[in-house]
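Only one chain is given next, in structure tokens, and it is the form predicted alone.
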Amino acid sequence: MTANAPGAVRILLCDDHAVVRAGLLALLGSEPDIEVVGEAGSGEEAVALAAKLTPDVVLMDLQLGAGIDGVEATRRIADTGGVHVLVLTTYDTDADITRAIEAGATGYLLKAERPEELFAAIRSAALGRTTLSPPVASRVMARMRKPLPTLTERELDILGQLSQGLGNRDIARALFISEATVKTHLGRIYDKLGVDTRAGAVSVAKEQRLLP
């Protein structure tokens, strides 16, 4: 951990590779003003640091192997209230981003990032202030700008049964329809919901009302 003036932000790193944990490490410790206390392999540890070590920002990334994601991490991290957290990640789908923002990511920043972009976006973090990399901006302004998707009242129905967390086949014995029938509608509803994941789907939706 690196050991820095009083007064820096403290921050708990969460990456599920070792090697990029060292890195971010190596890279926050040239700043004087940015202190790592803590560093997690997994949502889990993350959330159990984050209560343990009070840090003003966890550098959070969204895919960590087994266990709880990031979102959920962040989720559970914010809803204890005074812990910031910045999600650094590789990933800007747009339900990425959606899921992230919705559990209480105070900023989202992509790995590409320049360090200068990074170290901005902590401080930013420790205020409260939301820093979101320029494709995740320019991706956020085209979704709000976006008129809201138009889905069949099939599809708003299979939409409701994936909600409840059913495959493919139940949703088909549900409905009376076959497989490839439920199948044809959800890329459908991916394309309109501009997802690729049945997870994504089901956030989206709720987003934008269109499930209860």
Contents of the next structure:
Number of protein chains: 2
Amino acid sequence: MTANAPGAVRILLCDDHAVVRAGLLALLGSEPDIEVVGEAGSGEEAVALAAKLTPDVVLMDLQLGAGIDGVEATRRIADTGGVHVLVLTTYDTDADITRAIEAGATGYLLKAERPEELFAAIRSAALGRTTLSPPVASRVMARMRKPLPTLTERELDILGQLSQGLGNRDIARALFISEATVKTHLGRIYDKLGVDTRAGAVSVAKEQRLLP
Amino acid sequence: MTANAPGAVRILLCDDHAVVRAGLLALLGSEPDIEVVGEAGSGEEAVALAAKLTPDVVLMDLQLGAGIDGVEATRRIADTGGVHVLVLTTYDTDADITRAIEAGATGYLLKAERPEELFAAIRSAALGRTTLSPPVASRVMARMRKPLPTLTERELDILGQLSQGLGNRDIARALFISEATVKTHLGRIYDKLGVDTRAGAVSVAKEQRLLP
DNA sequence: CGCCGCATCAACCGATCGGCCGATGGGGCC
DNA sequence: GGCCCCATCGGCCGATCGGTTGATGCGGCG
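Can you now output the form predicted together with a further copy of the same chain? The one shown was the form predicted alone.
Full complex below, order starting with the chain above.
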């Protein structure tokens, strides 16, 4: 433990993988102006520690195994105000990016980024400035130009049942609607996902990480 | 750069995420008897560096983005002999574990493991001794007791086409077989995966990471 | 108030799927 | 030479799916 500069950026790590946390801790230890003040292995823990420690920046992974996910944790931390959340994850799908930004993330960095970029993004995030990894920025821009069809809540419900392998009748019963309605929703889902079969829809949904 | 002990375990890192590599590098730097002699961001790079540097242990992630995956890289490195591969990944599905072991991995560790376990596993791997994370060991034991049905190559072919959303006729044409054969394979796939629809099969396949 | 997105439902029809039977041939193993 | 796994194929049938058109009601928005 070395004494850190008084004005150092105070960081809370949140990642469900202990090895990754330890790695980040060691890595950030090389930067004198960055100080890790806490570690969380789950979303709930991160929310609690963020409130208790009031760090400048929370480094948040999106996939957290059990419990609330990184998006939900980000939302809760961001909603309390005062603490910036910098997402650091491996995924760069539209769904993940959109949800994280909507939840109030200050920045979105990929683990594939160079460490120097991470350091810079942390310092920026401490000041409330947004940093996006290039691939992420590209996707955001593409979104602005040609808004991809977004599935409605109900359509996601149907998609969830669909991925369980249920037939239209079972989906209808599970959601308390008629079979006709299920078929109508399915047709729109096919349109939006650019497929024309249920198997294709499930495939795209899993790849786009539209389902938990 | 500090001078390492002469008899230190020589490590080659392989992970497609630069931040993770940097984190591991910093983390392992805290252990005097472990020396990182190289880094690879792809499977091809890892194979080449393993041959060139002949490290004691390759720390190998399974998901490597583009190019060959960690399993294939493990196979090539293990086949040349003399270099032990210790898999360090986030996934603990049967398919991943089975393939990695079959490819010749010396050990299989999860990133959720404590750093001390990682250090210990590295030292063991250098001596050719196997280390498995507890959840991984459990799955291996379960496998021994009740061998899960394994999909044949051909069935995986069908499954791949299925996940593209193709109909039986298209699958038949794509694989140069008759529609009847496709249906026969599908039936067995359903049996083995414990489903009874194509959508369900795709869902299980994606979750079990049976498809690339 | 009118417009629009969303969710809901109906009826129809051809194409496809899933399950069932049985069959052949090749390859590895003892 | 048997035995078993795997891949291949055929036919049959009822159930289901996918596409279409059209309709209703509800809520937000200007």
